[in-house]
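Heads up, the chain below is alone and in the form predicted on its own; it's given as structure tokens.
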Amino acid sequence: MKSPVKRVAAIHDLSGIGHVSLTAVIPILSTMGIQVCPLPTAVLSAHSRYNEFHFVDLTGHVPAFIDHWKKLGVRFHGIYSGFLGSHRQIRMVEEMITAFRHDDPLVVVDPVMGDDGKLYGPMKPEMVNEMRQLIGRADLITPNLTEAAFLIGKEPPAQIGTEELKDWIKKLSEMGPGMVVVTSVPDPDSDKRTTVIAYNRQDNRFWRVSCDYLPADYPGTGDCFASVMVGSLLQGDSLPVAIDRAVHFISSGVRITFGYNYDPNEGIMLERVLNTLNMPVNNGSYQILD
């Protein structure tokens, strides 16, 4: 079944409250002109940072979704996964990639496992090994610094030098993905800035985009970042332009949200910044790293 617009299978959970996972993925990609076909792995009343939430596990239903899509002859330009809560879900994403690989979709894996130097509460150490297998099937991965460390078997550092991080990123690329983007990297030259470092194996180039740091913590910013990356690449942007667009979208969202007396658990105020995704792409602030 051919679609007149680009189509992405988005394998994420769905939270009723909070701009995370599918409630971030769908509006961002839709605004960028990409049709989202959600494959929900779970439904939550609110995301897991809230003290209490109702949770419905849909793992057992995912294979039926995939089988029905195969019967329909659906074609995807992208396959994009986020938080996966079990070994079974990781294997199902692999099955999805295998089932629809003949159309050569852009496969993006956001290996959501932890932050701030530790794994998230429900994430077991053995899941890291499973995620290592999954990223081997991806074209692009978007780990934060903590996740990058776990994936290559290192202890997450508070600080890391640029040359050491480049070595890490090349190791990640050797696992399979041709493009690696590491987020939440402390800027070694300023504690008031944070950095994204990326690598494209095809031309053996590293790229960096930095932005000002604000003392705010909003869940879902990683989902928003990866979603803008997916949309940008499917629109035909180069890797450095896609990173630049994603960084500045998140920066704008954080700045706008930060000024309000607002529950940070709800994530950034997407509705205030979605329109910026359709503005002309300006000269980027990305840098080439030697």
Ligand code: PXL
Second form
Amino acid sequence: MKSPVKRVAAIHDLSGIGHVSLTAVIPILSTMGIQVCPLPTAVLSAHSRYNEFHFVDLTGHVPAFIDHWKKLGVRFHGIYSGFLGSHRQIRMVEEMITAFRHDDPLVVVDPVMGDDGKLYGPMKPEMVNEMRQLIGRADLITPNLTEAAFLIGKEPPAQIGTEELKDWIKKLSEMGPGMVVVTSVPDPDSDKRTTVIAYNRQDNRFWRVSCDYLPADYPGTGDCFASVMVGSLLQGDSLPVAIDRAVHFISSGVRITFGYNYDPNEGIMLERVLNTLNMPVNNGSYQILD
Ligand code: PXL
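Hand over the structure of the form predicted together with the ligand; the form predicted on its own is what we had up.
Now the full complex is given, and it begins with the chain already shown.
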């Protein structure tokens, strides 16, 4: 089944409230002209940073979804995973990659595990090992600084020098992915700025995009960031243009939301910024790092 519209298999949960996972992935990629085929790993009333939520685990159904897609002969231009709640789910993403690798899809693993120096509540320390194995199968990974540290077995730092981070990123790339993008890196020169650093192994180049830091913590911004990266790369953008687009999209989303007295658990007001994804690409802000 070939399609003129690019198609991505998205292996994430579906959380009813909070603009995370599939409720971020689907609108962003659809707006960017990419078809999303969701492979929901779980359905939640709201994401797991709420104190209470109702949770329906779909892990046991994932192999049947994969089998049916194989039977249909569906072809994917991308395979994209995010928040995974168990060892089994991580292994199922690997099975999905194996089952559909013949079309050489762009494999993107967002190794969602934690932030601000800590693992998220449902994440068990053993899952870090499984995630290390999974990133070995990816073309692109998008950890935040905390996740990058866990993946290479270091303590998450409050600050990191550029040379040390470049060294970490090369180590991550040696684990498999040709493109590594680390988000939420504090700017060593200004506590009012935050940066994203990207590396492309093919040409051995590092890129940086920075933006203003606002003191707000909205769940799902990592999912929105990685989704814009997926859409942008599948539209044919280069890595620095893709990070530029993703950073500016998140930055607008945070700015628009921050002005309201609004429960941050609800994530950014995605609906207010989605249309900016169709505006002409402004690629004026990325820098190359020597
Ligand atoms: O990637 C964010 C996310 C996705 N899905 C669930 C979550 C979170 C963050 O807390 O709880 C269920």
